[in-house]
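Taking the form predicted alone, here's one chain by itself in structure tokens.
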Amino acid sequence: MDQELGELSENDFMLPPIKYEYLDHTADVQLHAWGDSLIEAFEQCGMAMFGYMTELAYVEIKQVHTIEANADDMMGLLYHFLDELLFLFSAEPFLICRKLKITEFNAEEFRIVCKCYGEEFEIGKHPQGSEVKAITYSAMQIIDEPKDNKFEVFVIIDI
């Protein structure tokens, strides 16, 4: 865990509005999040992956986690950022995100460093949603288009 609770701010416990839906797609679900940045809309798409998993309600802001993502092109980066966030919940710790802050984007190099808000997933506590076995590159779409105000992400999970 990079943060004990204490460290945490009042900033921290903020959450965001949701601008994220689930789009039906035979034998998957496509996740399509939006956002008033790029950044925003990967921070949905991350979000709505949580969403599928366990209803966010029951999930609370106990520990912080960061991850980074590389990649060689955005949508690679937008794929390994998903993948990174899924490694979190399937391995050690565990975690279901509460919130996702992206703390570094680097539209140039590929980069994101995310601090990922959340607790260990309990059954029990989190309602057991849809297992997400892996992230697709099918039919993935990125919208960036700043003149236009317009921030969209359209990623297939595989469930």
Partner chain sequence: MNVEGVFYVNSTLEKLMLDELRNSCRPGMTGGFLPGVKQIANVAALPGIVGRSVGLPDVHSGYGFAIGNMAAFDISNSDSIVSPGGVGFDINCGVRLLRTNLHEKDVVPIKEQLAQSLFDHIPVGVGSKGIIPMNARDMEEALEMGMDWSLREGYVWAEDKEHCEEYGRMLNADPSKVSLRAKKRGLPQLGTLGAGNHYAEIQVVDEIYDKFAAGKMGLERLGQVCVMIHSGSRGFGHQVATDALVQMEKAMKRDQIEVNDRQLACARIHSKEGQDYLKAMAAAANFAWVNRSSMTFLTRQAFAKQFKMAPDDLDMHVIYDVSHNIAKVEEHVVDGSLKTLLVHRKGSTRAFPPHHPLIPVDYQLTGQPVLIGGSMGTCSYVLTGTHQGMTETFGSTCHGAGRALSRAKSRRNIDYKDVLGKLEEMGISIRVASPKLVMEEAPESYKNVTDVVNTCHAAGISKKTVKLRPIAVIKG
Given for the second form:
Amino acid sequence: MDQELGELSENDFMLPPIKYEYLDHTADVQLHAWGDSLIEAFEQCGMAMFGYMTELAYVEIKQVHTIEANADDMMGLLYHFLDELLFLFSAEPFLICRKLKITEFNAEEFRIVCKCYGEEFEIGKHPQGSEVKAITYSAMQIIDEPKDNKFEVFVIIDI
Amino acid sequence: MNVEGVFYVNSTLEKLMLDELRNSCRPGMTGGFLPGVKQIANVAALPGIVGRSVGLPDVHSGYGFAIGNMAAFDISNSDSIVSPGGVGFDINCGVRLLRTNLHEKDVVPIKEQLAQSLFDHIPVGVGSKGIIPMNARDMEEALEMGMDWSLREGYVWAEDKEHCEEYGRMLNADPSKVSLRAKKRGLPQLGTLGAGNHYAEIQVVDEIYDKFAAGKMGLERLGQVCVMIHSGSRGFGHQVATDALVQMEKAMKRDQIEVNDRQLACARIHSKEGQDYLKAMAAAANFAWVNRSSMTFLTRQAFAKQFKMAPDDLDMHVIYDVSHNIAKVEEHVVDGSLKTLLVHRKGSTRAFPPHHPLIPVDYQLTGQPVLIGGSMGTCSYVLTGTHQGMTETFGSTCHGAGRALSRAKSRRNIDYKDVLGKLEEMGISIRVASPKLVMEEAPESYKNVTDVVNTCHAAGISKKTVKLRPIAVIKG
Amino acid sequence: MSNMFKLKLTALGHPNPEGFNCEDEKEYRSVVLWLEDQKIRHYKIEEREGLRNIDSDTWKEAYNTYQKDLVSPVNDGTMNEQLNWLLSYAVRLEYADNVTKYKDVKAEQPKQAAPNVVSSNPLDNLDFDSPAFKAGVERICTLTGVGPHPDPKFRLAAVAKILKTSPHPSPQTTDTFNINQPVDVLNLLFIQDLRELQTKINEALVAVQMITADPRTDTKLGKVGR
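Next up, the form predicted together with the partner chain in place of the form predicted alone?
Let's see the whole complex now, leading with the same chain.
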């Protein structure tokens, strides 16, 4: 699954614009992400989570890993997508992502395949932000209204 | 509701609680987060609950159960449930207190070096890894043995085990009920402090309320130096809880368990899911004890190096180790008859009275020590359990300060430099991995721990023994 | 302690026994010097230089040597114990120098104000010289570890002090006292047994640890020992 640096194409280094923000919640933080499609909103939401763990400007793209998430419904899919990303960070390869690219988004079978670009987290190089302990279903919202071109997600992460 | 829901407050805390309720009822608040008051009520409606659903003074909104909620379920009732939300994600998050024979005046001149040394010894913050070498096999053994593993490997002293809830080991732990994912997340994090509200603090005895009980704990004079470690089961516990929630959602559909809030996912205690969760939770509890024990080892090393004395010459004994996120099987008197209960304590500390068989022999006369960690820069307390608490709250009391301001609000309203300046004024050294944590964890973001502790004392559910003041803080 | 200092200083004729504060380092030092200069005179005048430098950091050292030279039995005791011995020593020297003057002096007997009042305190009716009283004190002293002293009342006072200061639960005062007292005794005996058991368990654990323990830290992973 892993690719060496040499296999990254120039395109992989193009960074997407920021389309996310952090909202208030008593003990935790709420991620709010949006985009021109639900896929983009999901990608942005993943990046928002990494942005809370460190300052993304310090992260270089050196590795790419692929993750897969499956679920029974849309909320479950968002949950498991983020959970897979968190796992990528928490254990081998300890990847902190600068960029996410969803290559497969199946809204019928609720399946996502995503390429994650970044590098191994390294104390000293990457500023330590907050530790994300878990994703929650609490107050989760997925707004998918193509006719208004409105694609937004809200997720509370446990920190 | 099957039983009453109650909460303990004084007028200040009552206002905070009702504000939380009012905020959540504002029009346009569709966020779906439930205020603590409503959560206490929802818990009171769970199948098999006995006694009362109790909110402790530091109660605030949490996942499913409020943080600062105690609820007990009758094991002999086949409808009774166990709920991961009632334990919390950070399974066996808790506080450990070490004493020393040093006096404040021995430490103040080298406080900065000592704080730095502790910060260098104990891995903190996001992405930090444990420095006690572990492989997958060690991990399996540690999950099964808890502090017995630390003892066997020589990281702790025999006396440490004696002064831990459950003697630092839950016997029903079964590592085979834990997912590979949880183990993979846990392995690199064993022996790390974590981030957020977790900390290691050098504290001094500021006030002694009960000389006899304090003496039994080896706290005999003002200015005596202690070390408090507040940490839990890290990513491991979270993964165990997350995995269990998925299983329980299925079990709820199958067994037709109805609850008021989807977050209250639960399973019957006697179902496979319920038993599997309890066994995995016990493994996570063991993880947390090994974790705190590893940091105890590192703390002793840091002090030993700084003072060029062996830790036992510094009298660095564990006073006690409490768990404030856990579910335990305990015997209590309900309506005049002895019953075996599954007591969920989430953000709530066990506080057993004098002569209870489950507390260490050294505390048989005083009651169990209860360690209440303050927020950054504020005091911490040692309380003891009471007979009144045993009957009113099944031997439970508060756990800490409890959040009052949201993190984002803290960051907006509180200035980084102000907080550091204030800490310096109070003579507190600080080492922190993430600067924004300084604002999020500023004392203003929390309920006043003194209010919380005084309320518990006035209500008689625990008794004030010692007040501790921080002089150095190490945080994620 | 300070009252005893006052008495001894007065006896020795110190100019200001009332105002002496033993907690004040400077006053403490000057009293030591005064004792050597006026009473003890163990050193020749020029040898007292070390003790005379009251403000110097080396004073402590000189004081330690001084005590060693005097063969003080308490030279590793607390500061107050050390001073108390010095004072007593000075008093002994003073007495030895003037035996004839002091030997007939007797302490004044305080007159009994109201000898005929019948006391309701049962302790007042005790015969402190009776063998029964002495035997009882002997027994309680063995239990509390109080050492021998010719005056049994003195020993009883020491026992009272121990019972007042050492940690033990406050006594019950309710009507159920008569029932609770034996319960408490049984509880305490049980706790003692339990403590012995726990200590044996710990000893066993430590014995096993001698074989199994091998704590390691992987310093590569952190900054330990920097």
